[in-house]
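Only one chain is shown below, in structure tokens, and it's the form predicted alone.
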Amino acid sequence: MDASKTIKQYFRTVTAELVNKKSPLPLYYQIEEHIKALIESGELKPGDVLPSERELAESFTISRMTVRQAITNLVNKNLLYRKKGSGTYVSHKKFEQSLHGLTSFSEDMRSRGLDPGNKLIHFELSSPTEELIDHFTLEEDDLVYKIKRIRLANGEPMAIETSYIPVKLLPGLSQKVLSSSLYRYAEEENGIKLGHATQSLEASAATEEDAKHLQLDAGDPVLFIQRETFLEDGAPFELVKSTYRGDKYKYKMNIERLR
């Protein structure tokens, strides 16, 4: 029996007895807490689809409006998410990234106890665009690396990333090097001293290409992130444009009161 049928069978057989209509607790809250407990215990897993509101209402022998309120509350708490025309699903746990401190993707994943990985899509030496000439202060005959990778955590796609680096900064860069941390290679094997980065984030929707690589549907929410990394002396080192899964990543920052 597939997972969706198993979940529906569970709700058909046991949920009615779990709602106490004489309790002072609102019915929607009881349903909300029950589904939350199933998620926290692992009985409902990320990506599992819930029965429809009609099916849940029949299982609990209550109104669809009450079920809808419980589901909406869980969606607002990011424990569930809705897909138009498809249903309501259990959310994936989001990775929280602090906006303080310059770390590579590999360093960040290892700090969480996860195994970082890459799937190289594209690696080439190319002539710089006007944007890259201006950003890196290059000559027209200079070359840049264009590196496109899927970034993985425990084998699961987290982001699709396109990086640009002047060839003259890392003349020995190869596809083999990109199987591990680029920042570690630059600092430990090339003596490059990274200083700081500026980063911008904006909400976006997954393109067809994003969806293919990140196991999403086109139009799903994603985070578009652009990072400009600089050396200690202020010279630009790297320009990175990344698309992160919106259901997997969130950013956190500390904000102090300005005086």
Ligand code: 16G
The other form holds:
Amino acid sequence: MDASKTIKQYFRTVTAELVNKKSPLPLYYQIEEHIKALIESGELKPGDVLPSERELAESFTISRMTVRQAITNLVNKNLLYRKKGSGTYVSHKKFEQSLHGLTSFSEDMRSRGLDPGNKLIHFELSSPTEELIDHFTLEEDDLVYKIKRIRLANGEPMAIETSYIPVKLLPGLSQKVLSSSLYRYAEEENGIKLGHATQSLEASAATEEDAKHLQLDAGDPVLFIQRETFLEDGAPFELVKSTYRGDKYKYKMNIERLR
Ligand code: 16G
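Beyond the form predicted alone, can we have the form predicted together with the ligand?
Below: every chain and molecule of the assembly, starting with the one above.
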């Protein structure tokens, strides 16, 4: 029996009694709380599909509009998400990423007990653009690597990263090296000393290409992150432009009262 059938059956057998039409609590709220409780108890799991609004309305013996209101509220609280033409699903918990400390993707995934992975989709040595010449203070004939990787956690895509690194900083970098950690290779095999980074985050919408690589729909929310990483001596090491899945990540920072 597949998961959606189990859920459908569950709703069909127990829902009607769970809605108290005489209660002063609005019906949409009662349904909302019921679905929320099923998520909290683990009876509904991340990725489970909910029965359709029509089916829920039938099993609760209420109007579809009331069901829609309950579902919309849960979508707004990020407990459920809708996929166009496919249905309503239970959301996955987001990774809480600290904005304190310079870490690599591989380190972040391992610290969560997940297996980091990479899919290299572009590797090129090319002449730098004006932006890169300025950023890295390069000569016209210096070369830069352009590396585009899909970053995976237990095989699932989390982000697309496009990194630029001056070739003279890591002359031996190859496609093979990039199937594992770039920072490990730079630090442990090349004696590079990473110092600090500046990073900006902004909301954006997945393009068709992002959607294809990240298993999203075009237009879904994503986080656009740009990181400029510097060596201990202050020289620029990498410029990275990344698109992270909005349904997987939230960022956390500690802020202290300014006096
Ligand atoms: C992180 C960094 C990225 C760096 C990569 C190295 C952000 C936004 N980006 O993904 O700049 O290149 O780690 O990861 O945090 P790796 O050592 O696992 O290849």
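Given the structure is predicted, the values throughout are model-derived calculations rather than measurements. Numbering follows the first chain given and starts at 1. Whichever C-alpha set is largest while still superposing within 1.5 Å between the two forms counts as the rigid core.
*Cα of T229 displaced 2 Å or more between these two forms, core superposed?*
Stays below the 2 Å threshold, so no.
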